[in-house]
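Next up: a single chain in structure tokens, the form predicted on its own.
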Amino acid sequence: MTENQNPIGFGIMGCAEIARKVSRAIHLAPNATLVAVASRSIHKAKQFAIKNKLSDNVKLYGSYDEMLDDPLVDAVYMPLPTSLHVKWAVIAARKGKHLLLEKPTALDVKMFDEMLKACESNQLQFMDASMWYHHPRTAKMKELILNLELFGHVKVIHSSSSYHGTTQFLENDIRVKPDLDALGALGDAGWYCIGAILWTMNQKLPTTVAALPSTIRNSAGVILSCNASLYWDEEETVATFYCSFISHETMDLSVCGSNGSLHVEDFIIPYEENCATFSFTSGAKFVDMHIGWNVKPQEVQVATQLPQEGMMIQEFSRLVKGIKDLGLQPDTKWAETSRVTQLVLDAVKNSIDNGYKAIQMYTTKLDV
């Protein structure tokens, strides 16, 4: 049976702007098909369909419940405001729908665990929609980082995710509204930074997390910009990140080991869909009299036939198909990746709210 036979049927729950990108990704993935779109009103669903030139075969619903009752919907992509995730994720899971959830996954790990329990109880695949994990460049970077001879032990990591929001964005976007996305820039942009740092450290939680006293909030108390540091005692590794709605666009990840270093400027969204690059240096030293370097960074190029969001849909659909057709168990890797990211995000928020105190990390709880 070829991959594109009996494709996984997707329903999109919510017509957020990011849903346009995922709708296209579902169309591009060979093992997925879009069967339904739901919004709070049928008018919004119809407008989404027109804007994205959807097939007449895609069903349009004016309520989320109606779509979740559709037997042709195997999986749901959910780009709703974070405050609504728990309610609708649990309902979707109880109705047997596999869940691709937009980040940040939840307002805190307790809510995350409620969603995850519902998925686990119903043998459903969970994944958050962080697309960059699925680009083949990401696997190539990890291959080099794990090469002890070329890279050595990871010592320093820095990541940043920022963009300068317009006046309209900073006043009206759901990401600056405390009742919709109360985590603000920490949840929206910081999720990527924390995820990249933990990816580098093989999803191992840091020993200590501390926000730096530079947090900027809007008048409603939502975070517009913040910094934090993470530390691993055993490895003697330190990481820092910066996330913001009020700075120029950045999507940086820098990793420095004892023997090598790696830098990528566009890790969240590659500059180009079909090819992505990063710089890698190993064994660099100053030459005589410190007038230059003995080696220059190597530019590594990695091509891909599908854009990274298409790769994400393809992988998610492959996992769902294994559960649905072959009786396989859900792959817990993705839930575990999301959960540790959520735990560290919670720790940063805790540190900010408690006067920038250092937070000692544990596997199941946070402690001030």
Second form
2 protein chains.
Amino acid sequence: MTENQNPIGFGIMGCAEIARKVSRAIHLAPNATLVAVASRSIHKAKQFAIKNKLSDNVKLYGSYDEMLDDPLVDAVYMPLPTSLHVKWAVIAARKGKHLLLEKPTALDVKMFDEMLKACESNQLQFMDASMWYHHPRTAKMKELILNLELFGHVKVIHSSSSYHGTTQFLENDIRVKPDLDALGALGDAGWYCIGAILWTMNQKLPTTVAALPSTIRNSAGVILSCNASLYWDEEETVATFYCSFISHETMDLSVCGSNGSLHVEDFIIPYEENCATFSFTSGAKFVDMHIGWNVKPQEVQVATQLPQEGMMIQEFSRLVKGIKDLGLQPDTKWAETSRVTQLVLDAVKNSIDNGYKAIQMYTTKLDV
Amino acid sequence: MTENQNPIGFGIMGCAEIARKVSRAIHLAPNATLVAVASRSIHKAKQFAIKNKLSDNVKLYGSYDEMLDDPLVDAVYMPLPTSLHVKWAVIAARKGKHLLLEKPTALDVKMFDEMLKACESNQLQFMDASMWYHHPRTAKMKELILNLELFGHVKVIHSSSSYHGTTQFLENDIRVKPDLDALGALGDAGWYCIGAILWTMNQKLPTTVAALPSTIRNSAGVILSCNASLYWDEEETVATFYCSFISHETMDLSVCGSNGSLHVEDFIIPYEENCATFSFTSGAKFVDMHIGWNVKPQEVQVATQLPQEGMMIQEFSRLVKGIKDLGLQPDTKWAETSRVTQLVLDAVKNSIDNGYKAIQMYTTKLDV
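Now the other one: the form predicted together with another copy of the chain, given that the block above is the form predicted on its own.
Let's see the whole complex now, leading with the same chain.
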């Protein structure tokens, strides 16, 4: 397989728990290979290598800088705490490394733009590590939502992303620490809801964003749970979402159009790796006397050989390979996807911090 | 069967389309019998009798007053336009008829209380004709939501009730006419969402209600589509809903607790009459490396012999029979259920009419 020749060399920068999943994905993707792992201590890097049964060929570094100087590292996967993203993304970009960045991308769009500028001025591919975009189920859902006859115009969207953190998580995880991941549940779980809503709307920014007066924070002020609404005035489309660290696990996306509707309850991480489903209904009406429906939702099944994180690595590597081997430009699609998500996230945060006032948004062109 | 002896005699007051379903339900319920149908014209009553193959024993009236004087009519089912409810409910109550009233119950709680006072002072049973409360699936869902171990505390609720009206509907139906059903989609479809949310919260009124800035009205000012949020400060629970006449058919209820979650997509009218389902998940966690879930949602199936509208008639008739034959008091549960729904509906309307401001609510005891 041509793809297997000269695979893209990845360096993992930070041994967070999620890095285990991405390390496996790099192993599974046919056009990628893991060449290095760096932690702030060589001991942690070694532990990671043992736990994940990494090949002896993978180099282990006890500092990020050292790994960034390794010429075999084409791209870095960066699962660092959000507050460290700008610093290290900019350094990595200056050293010519393509960037697969864990979400939330930044604490605000200003920091995001700094990273993006560093990537763009060095001709580097940027992508955030939201995996669900890459599952073929996502493409299938999009195909149906875009089918004007079957689905009509998108009228309303609702998404929920939550899990119940353990006591250990709620006391010690980086995602509840104001100096590490100050965006809390909004940044971690809300990122997916906002992303899914914008994905449904073809990345168009809403006219208005307003948080609902229901935010729950921990004693350090970090958001544990919140709700928000988004509105597009031209389309008259409305979306709501809920994200939380203190509720049962949900990964819901419901989209209702004028002619059809779609529901999925595991959109972020499918229940199973090989096959994912969603339910789709079109043209539903009541039967005579309203004692039932003319159609029941159809369960659409979508198989995948590579798990979605493997698909993500494959897609990112394909783009990096195009730049590296064929002199192509970076694909800006992924940066734009991340940037609108960040903009809406900032607006929700702004609304929460300002008494839940409605934030007017404007279509902001990518201009960095 | 004892129930079959001396069944409760029903009079249907108004030949709306929905009366066909209720007429059938009266026929199916073992403790009820249809004794009369009234319309403003005897011709319409006759047409209704023919279309629904009513027995020759069913008396047909060309005026509501005449039917209300029939001593064989114990109870009336009233599917009149909402603006006519108060007038006719009060007349019916004065003539000693128990009242099964189509929803929305009234244009506001003041009118609702007038009807309720008339029923109570005449020792009459009141119930609104929301059928879904009576399906055994609803009881099963409640059982699981109340299970503290499996479900935990209710954190967030989302509901959607919509259908896409035909051009004919959107131009001529009583539900889009300001003089007939001025509450539009909020009254018709939103009634169910509000009811389902309050049902989840054991009929406790929210602290705050706010419509989202997304209401769509027709040229006469009647609501075609709107969204709102509800918040309970003591429980820190939040709910959102969407109701619409211009979207594909949805009947969604999602409830997420701290330990479990529940989804149903046909809660108002089940897809099929004999068996209804919902999905339930408890204790869901990611498996190692977050590549899947430890449990998939369970599809809970609940069979019913009588369709839910038959169950409704049976329950209403049971209560009427208790009053009539055993001298029991009317059961106030159903009036309270309707009244909190009406109060929240009024608050949503108030919010919409006042620039989407948040409406503070207070626990209002039933006091009429």
